[in-house]
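The chain below stands alone, shown as structure tokens; this is the form predicted on its own.
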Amino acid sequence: MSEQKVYTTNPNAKRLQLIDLEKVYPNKHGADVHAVDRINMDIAPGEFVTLLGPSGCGKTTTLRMIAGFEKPTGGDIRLGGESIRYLSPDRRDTAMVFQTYALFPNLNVYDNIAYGLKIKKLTRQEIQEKVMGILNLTGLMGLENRHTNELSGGQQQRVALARALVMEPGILLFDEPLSNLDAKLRIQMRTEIRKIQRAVGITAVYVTHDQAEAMSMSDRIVILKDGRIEQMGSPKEVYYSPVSEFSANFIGTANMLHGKVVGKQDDGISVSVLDMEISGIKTDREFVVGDECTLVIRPEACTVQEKGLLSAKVVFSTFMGSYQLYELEVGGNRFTVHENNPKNQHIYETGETARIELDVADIHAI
């Protein structure tokens, strides 16, 4: 595997490599289940990588194999260049932040955070210095004497994060840590987690099925489907240049139009779709004339107006504050449009006909 960018100056942060990693569960009633099917990843020191996908895609199983809670069927896991495949969880230079926090209710905040340091038999002074430093970093200063049942959900999440960080692991693992919080607090905490991860400079692998979390926190997103990597790239790459309809639909909302390639130019391809030809469409694939293709059009790349490329019928129209949400029927296809800043714009109501203008530069062909 090739060398990657280093995201941190923290000497404790380690590079993680998954090499043909596989997890197979025997099935007595049929074919074995490949929960993780020979995946490869190379995560740089200090990088924040999110495993994203629907239930059953293999993301949690992958995380548990990295942590040592599941044994791989095949392949290898290397941390800092050394294989950890056969090491027990306590011998791996990893720390996990769990979905349920797993805090000790009989201990106060200070002792929850200090628990692992005491097991490592650090001196009282060393423990105090490390715990007070991490309390300050995670915004928990002043709460050290409270018991965890006296804390809010967000504060409990910070304690769980602080307890993992204070051990100074080579890599920090997150198992859907925000799923128990309300929507507003989730947004706040994902920002705080990302700030703290950047400040510490620790390597992080984060599991979620929430695309907003993945987009807002990650250096790279790994979209998993049926135990395999469907796409891996930066948030912008997976959003603007999806490799498949699955990726396009899993990151954000995507409108799909099926057409045929009728020409190739230096700035893209020409596609025949809905009895018209659209030129200058960007693509990462090597299409030839005559190939079938799918156009991916994001809702914000469209406007609803009197004139435009596509004829549409408004099926649903509702005010969402910062944008007007339209659901439209376009040539038998359902189309979603986000009309930003609708305050001074004409609003089309359900049942009306309109035209959709497309920003061709934002159309991507797969």
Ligand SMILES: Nc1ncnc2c1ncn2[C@@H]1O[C@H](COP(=O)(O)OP(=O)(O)O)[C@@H](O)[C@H]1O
The other form holds:
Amino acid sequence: MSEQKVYTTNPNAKRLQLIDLEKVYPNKHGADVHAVDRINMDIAPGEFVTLLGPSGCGKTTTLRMIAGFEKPTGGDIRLGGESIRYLSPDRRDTAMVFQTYALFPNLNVYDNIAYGLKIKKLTRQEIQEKVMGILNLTGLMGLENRHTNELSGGQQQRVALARALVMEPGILLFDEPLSNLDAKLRIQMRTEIRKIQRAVGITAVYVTHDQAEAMSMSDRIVILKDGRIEQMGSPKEVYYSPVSEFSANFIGTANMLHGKVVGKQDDGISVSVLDMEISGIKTDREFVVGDECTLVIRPEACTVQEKGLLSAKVVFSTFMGSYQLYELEVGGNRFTVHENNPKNQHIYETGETARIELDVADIHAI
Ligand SMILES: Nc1ncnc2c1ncn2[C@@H]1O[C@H](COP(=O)(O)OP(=O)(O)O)[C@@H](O)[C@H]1O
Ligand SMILES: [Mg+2]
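Coords for the form predicted in complex with the named molecule, given the form predicted on its own:
Next comes the full complex, this chain leading.
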């Protein structure tokens, strides 16, 4: 579990525990909204955890309860082992980076970053040392006298990050911080944020609906659905061992076949699917013979060729540079396949029949 893994040597970094945390919004028509439905999490000091899920699944509400902007209707929040549930936001040792940056437009970069330190009544000298250190860390050195309206979106986001970091909080909270940036800058900034978070060794909870962002940044990902945790694990765990079709679809692309369990072995299960029987399929579930199951197969696990396990019809074939993108029909199911190094392969065109070869080890049953 997470508490055994060491992520940081920073003594300020704090462990975060959410215990049966709940937020119910009353609805005047009687149907209460369970925005957050008794979730549990244990996040280690210095760990980077992303809350991922579709709009309305409870990401922002969870984050705002951690920050203290929203009151839980049940459960507890512990930071560094102590309950912060009833503390006001300014007494929580948390700092938040917002999607909209929320900078002070009338202050320059330096004063935006120094603002919280002035309120804490640090000396001029201390403030200057801390702000200069953070400007350096976030790549803002030289911009300290600029007004925030003279900055690009990426620079404004850095100021927002710097302003949060300078307070040396026990945990850093991010609510979709990159949503207002263009695609290229978003990719650049996610690496940047991750590098800075690692360098400081601070605990981070990051909210996004972008699975690529979650995959590339996180130590662990929490997939939320309707206010509940659908799955929690490292990017590799959620990608290779999804617990449900929802998880499999939410992270990456998933090809699925529906079948029936016909046998069990030490190394996996046998499944009857598309008039075949495939043995040695790995699973994390406790199936019994006769159960329905879904086989999840990732696009890059498949190759389109003359011989192979599954017969298929090419519905769409297109050159994507580093790979050939195929859409195929496999026994009434739609498959996506990424064929790497297309220049070394025979290319199947739309309308052709082919077979899909795959390693049974690449199939995961749920
Ligand atoms: N202030 C509020 N009053 C009533 N319902 C709310 C309020 N804030 C959020 N909700 C509802 O709670 C659910 C979760 O919202 P939210 O946490 O904002 O989701 P996300 O950030 O994942 O998109 C949604 O159904 C939303 O409509
Ligand atoms: Mg939100």
